[in-house]
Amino acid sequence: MRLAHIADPHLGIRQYHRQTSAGVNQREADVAAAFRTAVDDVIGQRPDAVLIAGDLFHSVRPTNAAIVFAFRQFQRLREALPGAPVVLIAGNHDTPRSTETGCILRLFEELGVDVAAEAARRFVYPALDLSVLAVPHQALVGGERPALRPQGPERHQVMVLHGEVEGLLPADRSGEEYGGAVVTLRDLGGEGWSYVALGHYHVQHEVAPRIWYAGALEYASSNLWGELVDERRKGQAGKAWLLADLATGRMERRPVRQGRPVVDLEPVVAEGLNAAALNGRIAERIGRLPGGIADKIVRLCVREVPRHVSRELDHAAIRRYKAEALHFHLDLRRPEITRETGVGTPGRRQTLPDLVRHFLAHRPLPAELDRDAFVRLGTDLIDAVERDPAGG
């Protein structure tokens, strides 16, 4: 019994401002290409069942183009693997915040996809001796939680769930991106499950034996730089889906080619440098990147930059870097300032972006607004002012 475990495609996401020749946001096209590539590979591997662990779409109301694209990919799966059940659950991104808003995922039931959008559902496949407990985001936040335990006589007991395992995600993650339903390892009840397929955490990770996050198929979070750091810690290169063999417990990482490199250049420490010297260091870091920065997503962090030096940088050159890359983020960080707090304890002063991020993440919003997009827009704007005085 082999299962394909895919998570967090985030179809329909729009980032940056570049478009393809067809007028599609370039990152939306990249994310779609990654999903198509994963579907191609799943068809080639011919697993016994396919699990998609949430956040198929980046928003509750995806565009018509994203819906049609997803429909065609599921249609391909059903036609190529007619005997393999396909189970899809809703994640926090594609779960409506209002009960009046319908869930688009139910559309795929027309293709024979088994969908759990609100309540947990148990799907049984007698021909495979397989039981799948499908637990969407809403089932974990909308009242009494379902019992996350195997049931029935089926030999293969599998659970697919979208949530955040308590204490697992890195401390430097983006809080607004990973604000999902929290579950504990005890909640998951590892004993008795043949496999637990998790979604929500964008970096592939083994939580416990036979309990895995597959990770996202592309860099589609608001904290992709944190994803890169986390992947380096785990010795991973790029994104993938998982092929799980229930008989042996073996997990095979199936890499997915990314649309373009995402590069975090070696940071520059600007302490003691004037603007001319710092311009040279920035140019040197960029020039060292094999193949240059054209059409790539690039960040260069420059630490200990006094305000007057940042104002005197070669902003014309910075604008050229921005025009050449798909996205170039010059992350200028001023020297740390400490102040006395309370009864004299030194503490780090919160930056303006920190304050804005916290305020936007917690203020009440209309149900129809996407909080992640709202927070990201606000923090991107303030970052542009605070850290990138060159503009545009």
Contents of the next structure:
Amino acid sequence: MRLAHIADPHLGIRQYHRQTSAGVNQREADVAAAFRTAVDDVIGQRPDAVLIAGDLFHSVRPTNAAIVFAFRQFQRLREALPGAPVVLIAGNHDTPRSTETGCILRLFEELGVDVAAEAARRFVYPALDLSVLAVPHQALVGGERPALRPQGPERHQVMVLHGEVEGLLPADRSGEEYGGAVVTLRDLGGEGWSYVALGHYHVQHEVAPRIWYAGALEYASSNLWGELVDERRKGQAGKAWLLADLATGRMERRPVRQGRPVVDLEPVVAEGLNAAALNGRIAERIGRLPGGIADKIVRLCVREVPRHVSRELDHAAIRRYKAEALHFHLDLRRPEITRETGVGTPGRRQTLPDLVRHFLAHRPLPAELDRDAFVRLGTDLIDAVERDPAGG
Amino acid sequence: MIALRPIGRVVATELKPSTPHQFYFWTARDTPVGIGAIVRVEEAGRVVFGVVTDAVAYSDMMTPMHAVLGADGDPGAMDDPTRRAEIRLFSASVLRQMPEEPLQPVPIGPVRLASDDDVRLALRMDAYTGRDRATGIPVGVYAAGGLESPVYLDCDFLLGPEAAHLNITGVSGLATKTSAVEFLLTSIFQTFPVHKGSVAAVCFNVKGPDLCFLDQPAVLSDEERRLYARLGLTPTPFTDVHYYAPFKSDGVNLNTLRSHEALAANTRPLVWGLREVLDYAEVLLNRDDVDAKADAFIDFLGERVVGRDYRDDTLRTKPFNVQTFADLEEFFRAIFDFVEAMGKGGEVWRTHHVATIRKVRNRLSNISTRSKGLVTDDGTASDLPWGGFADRNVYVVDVAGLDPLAQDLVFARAVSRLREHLERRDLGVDHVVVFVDELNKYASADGSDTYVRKMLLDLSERGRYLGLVLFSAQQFRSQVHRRVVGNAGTAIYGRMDMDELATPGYATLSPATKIKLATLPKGELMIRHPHFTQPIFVKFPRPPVMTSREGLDRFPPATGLSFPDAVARQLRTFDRHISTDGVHALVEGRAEPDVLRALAATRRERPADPFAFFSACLGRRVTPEALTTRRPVPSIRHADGDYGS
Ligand SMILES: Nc1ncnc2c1ncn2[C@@H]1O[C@H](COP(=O)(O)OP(=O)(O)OP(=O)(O)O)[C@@H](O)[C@H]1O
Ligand SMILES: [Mg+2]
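Okay, that was the form predicted on its own. Show me the form predicted together with its partner chain next.
Time for the whole complex; same chain goes first.
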């Protein structure tokens, strides 16, 4: 029994301002391409079943283009692997907030995809001796939870679930960042499962033996820099889906090529530098990146930048970097108090992000919260909202 | 007061003089006086009370040879042809002289048996009975010569603050030690005066069914009922008794002989988590004489690690949040992995030596595996109602089925908690009697200086200021640490063993008193109490509670309940309308650890609808949908377009 485990495609996400020649948001096109690549690879691997662990779409009401695209991909999958069940669950991003909204995922039932959008469902495939407990986001947050335990006589007991396993994320990036339902490892009941396919956390991760997050197919979380940090810690590069061989217990990471690199440049410490020197240091960091920053998603953190220095920086140059990259984020941090700004803000006081930042930096906090992380989270959210009006 | 006829006269000779403390008197051949009898001597305005401690009889026969000659050497011959002069001579110890000053030898005067009032005066009970704000607690009747007088203990000297504690000793089965304590508790609960405040009892059941039926009535004889009436007591069992017992290792059947369904309502589990154990981890350690280093490491665990986020990036990036034994084990493993990875030089972690860490870990994991039913892994506790104790309530902690180490732990923690709450005056009652049977096991005279012994010693020395009172019992007083029994203001002796009486602790007792103690019938006791100048013998009725033998007959323990039945039993203690069938249906096919966890959560939350809550904890079962045929897939011609490129 070999299972394809895909998670968090986030189709329809719109980020940054660039569009393709066909007029599609570039990141939207990137995630679609990643999904198509993954589907191609899955078809090539011919697994016995395919599990999609939530957040197929980035929002509850994706664009028509995204829906048509997804439909086409499922059609290809089903046509190429007619004997393989395809199980799809809703994640926190594509779960309707009210029942009236209706769930677009049900559309794929027309293609023979087995969908759990709100309640948990248990799909039994006698021909495969396989039971799949499908637990969408809503089943974990609304009312009485289902028993997350193997049931029935089937030899292969599999669960696919969208949620955050408690304690998974470092404390400074608490669960709320992702807005998911929290389950404990004990809730999942490690014993007895042949495999648990998790979705929600965008970095591939083994929670416990046979319990995995496949990770997203593209950098599509609200905190992609945090994602990068986690990946670096794990020695992972890029995104992938997982091919699980239940007989041998072997897990195969199937990388998916990204549309473009996401690069966090080595930070600059600006202490003691004047504006000219700092301009030089920034240019040097960018120049050192092989292939330059063109069309990439790039961040450069600069610490210890006094206000007057940031005011005097070469803003024309910064605008050039910004135009060249798909997204360039110059993260200037003032000495002492934490300050994170996008380009263009220095000197312009009392913008909304400024106000929020100021408020967060001074409001009373419970002692156990790390203020820096808290402020950063707030600023990131504001940034995301400002840049991505369609986001959900 | 009717002056009874004299039954004897004081006799004082140069060889056997009267002193202020002792005197002799003779009686007729046929006399009701016996060892332990209280007598009154009155002469010329002076009244002396004494208690008989010894007796001799002899005739005017010169030598035994004269007797042989007188009978012509025939033992079968008739009595002496002439009746010889003969004497019954009793020695008595003075209980009280009135007036007390000037203290003089006992006058030579007529001796009478003591009346009720005499007994009251002789035992100085007039100081604390029969007046306003009396503090007398009936302990039994003094009986002699057809007279029966109630004897009272002074609760200021029994439950503090003047003195406190009670110890009872005597041989197994005949000394009626456990029964006497049960009776005395009944008496305290019925007569402890209102102006002294509230009182509760915490009893550790250490022997089988001993204290398992305190809330069930006894079958008493008319004679026993009469005794109750004489003492001003009613023979009713305890009305508010709460039982606590750990689980058996299955985690759901209670480890007690009080497991009959009809008794389940006030029988609760005693379950502790890591926090509860860790606070008293010393108990687990000092058996093996563990050093200060281990204590330091335990303190570190208690203060820095357990129950809070503990960050140590050298161990792992994610902070530890240790709540349970399983979490703790994970933490220990991280330390050992770290130390191992360090290789040479890695014998120390944060100033703690690896050997110390291993030792602490072994002791802790030992208790969690050996006492599975007491120590739970999921961090939920079920405990005595600290802070919510109620007046005249009995809390029985059944540790009879636990191994010795776990018993020590239960003792140490329970007594320490009582102490803390009494110090803060927030236990819920003003006085607590702690009853510990088999004291020799917990505070032995020889043997190592364990934590529990130190604790009992401390309790016996300082408890009276707090209202924390120790009632203890053992077969051999000589086997108990001297200061623990020595601090007991009141000492009671039932039937004793001769060898025990030969030990130095009993040197002050007369030979006749020792003989009496060695042959004491059931239901009779000798009492030392601060107000009584001499030990006094009393009789008490059987306690008004069902004997353990009858209890076991009437309420046979529920042996080997099936898992679902035991779960249903537990749930019904929260809501008696929950049906066994319903529980069976719900539990069927679920993993036992899941069910136990749900049960523990229900116990912790005390929800309005326990069954619904329990069921929600287990989670809804998801109905299977068998998918045999698949929908055909429509083929689609047109290409993807350029959406994803
Ligand atoms: N007041 C009494 N009068 C007559 N018999 C009594 C009285 N009290 C108890 N008994 C009987 O004496 C027996 C022993 O009593 P009990 O169990 O209290 O003794 P014990 O000293 O605690 O024994 P052990 O050392 O074995 O615990 C019981 O059968 C009990 O019914
Ligand atoms: Mg006994």
